[in-house]
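Quick heads-up: it's one chain on its own, the form predicted alone, in structure tokens.
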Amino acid sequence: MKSPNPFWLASAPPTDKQINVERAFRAGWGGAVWKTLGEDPPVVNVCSRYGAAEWNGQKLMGFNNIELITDRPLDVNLAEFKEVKRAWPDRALILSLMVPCQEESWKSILKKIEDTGADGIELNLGCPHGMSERGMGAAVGQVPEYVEQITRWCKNYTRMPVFVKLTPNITDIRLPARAAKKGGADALSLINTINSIIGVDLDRMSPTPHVGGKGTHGGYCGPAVKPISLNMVAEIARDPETRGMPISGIGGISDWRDAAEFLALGSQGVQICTAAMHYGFKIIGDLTNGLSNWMDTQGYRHLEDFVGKALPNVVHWHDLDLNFKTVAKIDQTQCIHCGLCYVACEDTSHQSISVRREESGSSKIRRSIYEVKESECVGCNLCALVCPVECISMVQQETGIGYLPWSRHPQNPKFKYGGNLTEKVKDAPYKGPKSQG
């Protein structure tokens, strides 16, 4: 499957209609997945359907749904859906598919599909509202055994590629990957959108957004599911039993950065929704040419030179180096004494920066000056994190002590009585970095 660059229009809003998919493509854009097809049971929409979280100023910083998949008819979004493909041979397209979890209701969709010319399908088995409710969505995608079966119907009745859309609601997101892979899925895209309830309303004491006053849990993505995505996204990519699986990544995508860290943990390719709702689709331009740039400057020609670069470096905590020690440094000459670093510390750390009061200059004015005490910073960054002008770094200090991980740690209860955890440990695929034992 091609398309001209890695990204993608997410299954959403932006892809329920010809006329968006097409405006889409002319601005740029390498891909799309369909607003999400069903057949049975009918489909009524809600008013209203969206809310956001807004932090510091950063409108849809998280971002609700409360919208069921297409309310369109079939036949419509099919037609539409083949004239598009063929007006636009060199674009992904790929169609997201959600019917009840019942073979012959698969069966019987796949069919209508099959001569659309689509590049792959998309199994819908993450939505976490209202379809849910109905035995499908993340009702199915919560169960291995179900998304396992699906798969395995739809690679019966369809010679097109199948991707899995997996829900993050759930405690372990490798299983139903798993189970994605021994139905026989072709690609697996993650994540789906986060059960949430976005906010209340405490004037009219309601969940929002509201209808006539009611409101119901809905679908959380934006900025703020980035670091849910990535770990879901490398969880999958490092574990033995799925590594190699193409991802399509999803979640928290707003600039180029974002797209690369995806990459970087195994995405052959990502999907963005909340960045193209937000700022429109003309977005496209400063998302290609940033990761194009990016890509020059560190030399590499073609994608596959970094996607999966990162994954060595995800570890389980007890592969970690509790050795490798870091200490905290103000730069005095950027400082704007505000303090910060000095009350995060004090009230919630480890007390390791004081403070002095000092007069400044011919007009004497009286300032503070926070220095690190160096023999208390245990290096846990607080104090970096919250400086507003960014003039802490963190140190790396020498210990002249080898790499030394948990699992061979003399505290480590195990290790006193001979035993090694990371070998108890079945599901570590990484046992620390090589070069150091």
The other form holds:
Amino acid sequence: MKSPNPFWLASAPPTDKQINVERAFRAGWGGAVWKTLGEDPPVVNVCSRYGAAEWNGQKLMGFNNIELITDRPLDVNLAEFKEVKRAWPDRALILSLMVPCQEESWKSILKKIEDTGADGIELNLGCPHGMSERGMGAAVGQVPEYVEQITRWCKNYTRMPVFVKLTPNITDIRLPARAAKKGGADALSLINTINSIIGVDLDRMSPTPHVGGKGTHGGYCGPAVKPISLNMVAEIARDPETRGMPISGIGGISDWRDAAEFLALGSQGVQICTAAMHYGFKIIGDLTNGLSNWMDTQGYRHLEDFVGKALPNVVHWHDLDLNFKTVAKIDQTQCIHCGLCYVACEDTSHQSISVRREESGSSKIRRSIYEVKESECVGCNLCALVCPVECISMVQQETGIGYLPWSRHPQNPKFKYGGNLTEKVKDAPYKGPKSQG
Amino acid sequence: MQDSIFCDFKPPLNSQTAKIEASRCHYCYDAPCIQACPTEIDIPSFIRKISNGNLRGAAQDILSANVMGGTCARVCPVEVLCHSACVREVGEGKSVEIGLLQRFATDQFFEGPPESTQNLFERAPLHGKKVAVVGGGPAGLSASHRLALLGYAVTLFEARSKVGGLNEYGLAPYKVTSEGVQQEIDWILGVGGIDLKLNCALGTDVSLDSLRTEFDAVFLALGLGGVKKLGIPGEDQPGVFEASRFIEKIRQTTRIADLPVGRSAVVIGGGSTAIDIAIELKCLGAESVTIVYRGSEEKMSATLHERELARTAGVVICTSGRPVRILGNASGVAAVEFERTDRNAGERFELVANQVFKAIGQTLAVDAEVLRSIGLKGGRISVGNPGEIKPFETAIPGIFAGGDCIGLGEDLTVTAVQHGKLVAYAIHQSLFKEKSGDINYGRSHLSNRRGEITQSFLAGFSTANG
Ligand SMILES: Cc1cc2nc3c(=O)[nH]c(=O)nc-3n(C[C@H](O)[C@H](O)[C@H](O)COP(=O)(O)OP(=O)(O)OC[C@H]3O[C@@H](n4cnc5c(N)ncnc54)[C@H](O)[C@@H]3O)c2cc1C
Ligand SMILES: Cc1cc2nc3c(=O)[nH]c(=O)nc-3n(C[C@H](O)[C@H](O)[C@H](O)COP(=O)(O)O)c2cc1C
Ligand code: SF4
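Here we have the form predicted alone; I need the corresponding form predicted together with its partner chain.
Entire complex below, previous chain first.
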């Protein structure tokens, strides 16, 4: 599957209609996953639908919705889809689908979309609200057996590539990923939104967004969810059972750097929803320009040059070097004397920063001088993270002693009990779907 | 009426811009801005409360340290106080707008419903001790409020028909409005326990001796009501004004158009009063306004910011000129003759003027007889240094003084408020010595850049401050 750039719009309101998708393509988006289609009659949506977590004046740090799949008739969507695909043959255009968990339902919708010219289909097995209560979306995505089953039905009834979109509302993301692979999926998309209550209106005493004073759990996305998604992408990309499967990374991507991080952890492309809903389609210029400038400065000519490049460095905690040591160093020439490093370390970490009031100085205000007590510093990063002017660096120390992982550490209880505990900790094996039918 | 001519020089923040500005505060540990505030407001805490929508809490932080937090937010020379210390000023040359944020928090608070503004602080039950406070300016009001909170029955004697002192009669109309000042005063007095005696002057209507016998302690917060003389020929002719008296007229008149404003004015002085009158004259329509200061510009006590403000308003600042005489003609003042004080010393020059304003400082105005017994130093009431055993206490035990009438501060509203607060504690300390450990001072006091005043003073209360 080809697209002019790795940035696609995720299946959501930005891809709801011909008019949006064409505006997006004109702006330069590489592809789009059409807003999820279902069986007729179409669903009915409520008013209001969205809520947001704001942080320190920053809007939409997290975004939440209680919207359902498309609320327009299937034939209207399909007619528009076809026209867009015909007008924009170089863009990747994917159809997202969600129907009840019955072979007949999937078979019949796949038939209806056969001649749309879609580059692929994406199975929405992730929507955590509204549809899951009807036995669709996350309700099936949380059961690996269903994931495998539906994927297999789809592979049977269409020759189009099948993306399976995973729900993060599950303890171990590898299980549905393995199931999708077993069912024959060509690619995985993740993540869909996370189950959430975005807030409580304290005047109405109702969850937000409220519908006449009542609210319900919704799906969480936007910048706040990126770390969760990055981990899930890495888990799947590292898992011996799913390693090498194409991944479309989704969740909180707002700029080229976010996208590059997803690619470095093994996604082949990315999908974006919230950032577009916040700023409009114009951000595509910033995304492609940022990524290509970064690639130029790094000497990467193709995405493949760095896709998955960070994966070998994602290891199990047990394999980290316990002899690696850094200590914080404060650049006194840049320090603005806010004291945040000091109070963070003193109150909540290792009491490794000293403070003294400046002795002299022309100003009447005596500044406090903060210095790291190197022998106490455990190299936790907290001071450097809270420093508002980034004048603290973590300096690597020459310890002179070699690599020492936990498995060989003298404090590891395995030496006490004689056995190798770490070897006993194995992932619960996934046994495949139960007997069919 | 005033508002239309004297527009707000620094427009207020709204709830959105306040949030954005508040997010710039780093919430410093041992924040230098607190050190720089004479009343030691816990600035990072009140700013954080603006961020998280707890505006009443923000007002509490401000007003517990400074009952005139609303006025101070407008009139403090922040550029030499909190703003100059802000780490953002140090780091990027642009301080957090502490003054505007403080104004936002206090404005929001005072605009709130009465059930929110009343009972912000609760008075301790009366314990029977009585204090006389003489003078209802910032120092007197601040002390009265704190004393009332500490359970005293306070009687406030004010010579004029209104309290407020220079808040009411002196502060520039482009910084404060009388309604705002009045609202703040009403709120301060609303705490209760303060018996107001207006039109009652120490020296004429009531004697120091009677106050001493009737009350457990007396606080003199008289300000500086007198004016200095230039002592040059022509000073007494019509058209020569005392700047602070003229400002008082501006602040009190109901018919601003009736104020006599000439075409060209010369202001003599180099402090903030000179700046204020000059800008106010410009607002009132004077064509040319020139401030003449006797020393170099760096020696002026007006801050750089104030000088810039004046220049932006079209005021000319002329330095190194000492007035020699004021020339007049049949219709009044015609010009002022100056002598140069710089390297061309002795050289003379004349400036044409229809009006001359003297802004060369104020003096203690109270009958010298009354004050002789308590002792003066440099024309101000002499008190025990804060570091000493009897802070703010005069030579006569039980009589305290603070604000502009003593020589310890910088003659700012905010220092007067701090003096009032500290005097309340000093009185409390002297009357309840053995129980001083029980005094609740609110938040603990960090040392202050006026360390001379508060740090050592509070050392005496170290048990309470923990
Ligand atoms: C023109 C001008 C502009 C200023 N601008 C600023 C500014 O922008 N920012 C700033 O921080 N400061 C400013 N100041 C300084 C500030 O106003 C004073 O420092 C502050 O008001 C001092 O407070 P106080 O309580 O000591 O005295 P005052 O405010 O002078 O109050 C003294 C009170 O005592 C009363 N009183 C006097 N004698 C008697 C008596 N015998 N019996 C009973 N009552 C008596 C008076 O009527 C008055 O009400 C300005 C001052 C002037 C003159
Ligand atoms: C309002 C809204 C509606 C959505 N509708 C769908 C949908 O119909 N089908 C689907 O697969 N995902 C849907 N999503 C999830 C997004 O496609 C995407 O997976 C998620 O928002 C994470 O990406 P982001 O952080 O860039 O927004 C929706 C998201 C939002 C905000
Ligand atoms: S110095 Fe500036 S940044 Fe630091 S607490 Fe004070 S206002 Fe905030």
